[in-house]
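Coming up is one lone chain in structure tokens, specifically the form predicted alone.
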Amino acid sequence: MHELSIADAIVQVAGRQAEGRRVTKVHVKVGHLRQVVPSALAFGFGLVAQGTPVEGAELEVETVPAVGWCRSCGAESTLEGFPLRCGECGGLDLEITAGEELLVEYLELEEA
């Protein structure tokens, strides 16, 4: 369950950025290729946030689909399943252009 270590990193980032204020919401973008289970991430987030300024905050997860640019045919397509194949020609020579994200996009904080 790598989600627990990801949740811990999210809480650490949010806590540092909050500068002592209570965090009410954390919005994260998670790429499809990160293979994060949102329910496991939410569970881990609740555990590791206990006793921090992030405790009780809502975790909002935005899933970003995997997208790739095909070096064979030049098409850009959404990638689903493995192996990753071009949606147009079925080629495997792809440059991943989205879906590897894992970032805290924004926080909502209580007013000071």
Second form
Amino acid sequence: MHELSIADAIVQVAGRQAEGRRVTKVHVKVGHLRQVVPSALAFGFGLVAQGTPVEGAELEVETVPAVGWCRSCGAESTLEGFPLRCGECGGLDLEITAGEELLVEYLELEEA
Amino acid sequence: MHRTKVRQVVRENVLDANDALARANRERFDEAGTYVINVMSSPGAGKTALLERVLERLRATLRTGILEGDVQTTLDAERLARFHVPIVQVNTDPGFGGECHLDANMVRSALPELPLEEIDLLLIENVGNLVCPAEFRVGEDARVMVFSVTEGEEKPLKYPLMFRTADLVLVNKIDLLDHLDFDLEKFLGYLKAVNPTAPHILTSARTGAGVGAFCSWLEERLPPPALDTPVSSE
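Given the form predicted alone, corresponding form predicted together with its partner chain:
Okay, now the whole complex, with that chain kicking things off.
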């Protein structure tokens, strides 16, 4: 379950960025192509956050759809499932422009 | 005192920390002149058996080393010990709940135990898993994915990240094709759909088929050896 390792990395990023403040929410962007199961990520996050400044924070997962730019016809289209195919011409030679994100977008922190 | 909530934009890639360590590992490998292959597959696809065949062929001409990743056991390292090449075992169990992959930090922790200056080709046998190892760079030069024909044709579609990040796909256990309903053409079509550029080699660790081609692929990628490079007689 790679969600646990990813959750651990998220907690570390958030803990470092919080600089001692209490974290109440962590908003992450997860690309569709990452094969991350949001519920598994949330479960792992709750576990690994224990005993850290991130303990008790809410994990908000924003899923980013996969988008590809077709090298054959130049169209940009949303990609659904595999094989990844251009929505216009059906071509397979694509440059992925979105959908591979694994990003801590923002934190919600408590300030005194 | 009243506490106010503030929003702090971070925009930090979750895997940045791992990738930074992977780059540091890579620098260390480059400095030592060690070419590194990350071998990944599902459990039981035949990674260790293929490595045995590769060591049989290459250890006479190339200084090889093995970094063996396993959740708990040292069985694979014991199997490879007879080749008398440097082997270091990394058990992921002491990590958080037994990690299902090697990450850059685990590899880094094992490096002091490997005589990198005396290793031309380091083969990292990752933990058997089709999902997690694909996410974590460890500082490798290339990724070899071992797929076995007993796993079913649809695996590239089910585990695309693994197949998409592979530089070479070994289609292993082809000696079993006569006994299976496996449709090789269909599999290769799916592989091409998720990774149009990855070459593949049909192999059987059992019969040795395709192992020569795999060794040639490895040798072609390695920088030419210095003329005075000593090769172990073991």
